[in-house]
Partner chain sequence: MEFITEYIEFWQEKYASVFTYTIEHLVIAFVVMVLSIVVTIPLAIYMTKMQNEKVKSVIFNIANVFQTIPTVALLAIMIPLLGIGFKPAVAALFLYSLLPLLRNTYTGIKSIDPSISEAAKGMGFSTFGRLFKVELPAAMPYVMSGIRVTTVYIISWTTLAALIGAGGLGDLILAGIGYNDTNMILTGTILAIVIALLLDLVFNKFEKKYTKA
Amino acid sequence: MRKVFVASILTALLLVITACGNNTSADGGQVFEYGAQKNTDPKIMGQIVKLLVEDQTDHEVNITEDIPASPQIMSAIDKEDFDIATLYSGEVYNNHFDEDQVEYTTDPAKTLEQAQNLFGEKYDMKWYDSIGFSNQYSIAIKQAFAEENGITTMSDLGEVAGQVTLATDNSWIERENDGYEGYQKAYGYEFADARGMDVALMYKAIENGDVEAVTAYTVDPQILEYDLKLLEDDQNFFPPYDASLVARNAVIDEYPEVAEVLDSIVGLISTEEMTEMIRLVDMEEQSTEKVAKGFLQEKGMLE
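Show me the one chain in the form predicted alone?
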């Protein structure tokens, strides 16, 4: 039933794309389709791609937002309904391939290489090198708590874990490879309590002092908002989710000027920079276009 529901949403979105119809830009170039998931970072990346392509070429980029999840993005690329998107290297571990095809590792370079090879071949697309930012699980604590107890790494946290309550999204407690059970094996300790809750409530809980630690995504703006410290994953437990642009090979082969723009985005944005952009959008309610444009102007890539 869930699959039917998701398929219906995707079909409706693709009908909207088709209804837009005109594939010729105002300057006589092409109109390329960028697909973005629900999270803010792929939406900001869509605006960055759109601004640079339209500034440096005769082409235009149309952005479709709020696609339910990455598999729908990949499916749309496979059907040539999307041309460009932002995806994450750790997706390679989410049952897209047979076990004998994928080697589970937390090494960022090896994970990216597998994503580039496996997804690239399966969907006939180029998976670029990392944009620079990562959106993966981590453990965060208050800066004051970290300083008081001399904590900089997840191993350090083990010294006081018996007095620490951890708040997390509900799925992490049950996840097999990179969930709580695996974390206990990797680090050799458990928390006094681990509570599953909504992400927004999780951050409120640490702000109010109800818990001492949370599982955070590395680009969450609440890390800045609540003065939290991301702990170093010194046992390399969490799999990497490095963000990369992807594009259909047919597009970048036929339009090298577009490939040149996409090349210029590799390594452009650090995790801290993306976190700040998400904060401006989600907490100060600025538009993704305004935030992306301001970032590119600061980098000297746009007037």
Contents of the next structure:
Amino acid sequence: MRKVFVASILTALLLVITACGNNTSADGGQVFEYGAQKNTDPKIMGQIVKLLVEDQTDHEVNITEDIPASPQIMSAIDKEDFDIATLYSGEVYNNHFDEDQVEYTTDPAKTLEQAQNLFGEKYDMKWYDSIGFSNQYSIAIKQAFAEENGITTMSDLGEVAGQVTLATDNSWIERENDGYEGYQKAYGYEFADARGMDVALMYKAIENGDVEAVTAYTVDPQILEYDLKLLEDDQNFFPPYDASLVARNAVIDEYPEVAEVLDSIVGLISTEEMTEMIRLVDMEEQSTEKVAKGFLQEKGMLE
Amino acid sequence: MEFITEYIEFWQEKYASVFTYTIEHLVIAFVVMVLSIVVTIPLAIYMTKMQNEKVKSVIFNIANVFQTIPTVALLAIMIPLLGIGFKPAVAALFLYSLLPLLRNTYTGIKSIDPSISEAAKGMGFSTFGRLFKVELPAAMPYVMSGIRVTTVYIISWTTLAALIGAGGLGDLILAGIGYNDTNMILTGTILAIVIALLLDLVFNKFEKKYTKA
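Provide the structure of the form predicted in complex with its partner chain, given the form predicted alone shown above.
In what comes next, the whole complex appears, and the chain from above leads the way.
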């Protein structure tokens, strides 16, 4: 009995191990790996890529979700664990390169160009032109608080900064160029307090009145849901985070049909459209697959 | 070599904020530990005297449930009740720390040979006299190992306080993950390990001294 048990476990293990090496799809094509960060927009993009690739080619796409942040996605691409992902142009200012390699600018075109060149070379991948939406840092406060104090710009916020606690994700405080230190230099004021926390809890904290301001991402549907006001970046401080698909050069060169699909996604989705899709997923609790499918059907890219 | 000079540079640049995170971490962990010891050990002792098995299992189950609630969920529940920062972090970590200390102390006192207790009774010790002069010293290795295990857990769990705006070394680790800075991740992790090991060492010395005397 015991021998049978051990043998079956070994067989199962062997199957698992060989299954890992086997990346052939049912139609005889390849299975490509797409990696998505914790946020909802790269997850939706994964479904869009998957739906289009599987509809138009014999290949399949496998999506891995909830990778903590972009740097982990990039190392996975480097190790060839992921083939395709969605990344953001402003990442180029995120401590990946020496300061003399990168020129800090808030110009979207220059930022994208630097990301395409620098990351493309570093990880041997193609960084496509923007999908069309951007997901950059901004500062949001409650509508009521904004009206009460007549605040529409980030400069205005300085008037009351002494009574404002800011909730932000854990890295913003430590970021150098586009982080809190740079913000203080650009705007010339600091907040009463700035607390790093989980992004999902950050919105709960402002809703609950524990903090007065949050560093929101521009596509976050919570901005609408919780009646928040995105402040105008009048000093042009926050760099652009235009979303782009990226894919390993080896994959694109060997499978031009996949490259063609990825080409068709350039410029496809505006920030408003992405915000609405994220809202459907985060607030209405629809699946990312359903939302992506609905969007592609509406655009006439899928039957 | 380049790695070493780079790491030294990191410390020169960041030592002030690393220090702040470490202090925040220690303060949160310390408050949680004290709260946990003050509440849990008397409760565990009381439970060893308790005849009602049902109540006992209910208490254990409650402690168990707290430990199984997903962290982010527990922290999210805390925000409407206690807001953000220090207070909800301490409350959440306190709830997480209940089970190991409760179970260890309870098991320790229960495992004393009943004949020792009986002998003490025969010698005319009162209930409290028995507890402090006989039972607790005999159970001390268990209680102390419970405290040690819990302390190590708490130091490691305190990194979660960063999810709710209370700072601590978790802030350094999460910032490093988001900002692509391995030095931050490493420093936060190593400091948490060092603190846990040092405290364990201190308790170990204390335990040896106390149990010999």
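Residue numbers count along the first chain shown, from 1. Because the structure is a prediction, the values reported are computed rather than measured. Definition used throughout: the rigid core is the maximal C-alpha set that superposes within 1.5 Å between two forms.
Two rigid parts account for the change between these two forms, and C-alpha superpositions put the rotation of the smaller relative to the larger at 24 degrees. Relative displacement of the Asn177 Cα between these two forms on rigid core alignment is 3.2 Å. Once the rigid core is matched between these two forms, the CA atom of Ala200 is found 5.7 Å away.
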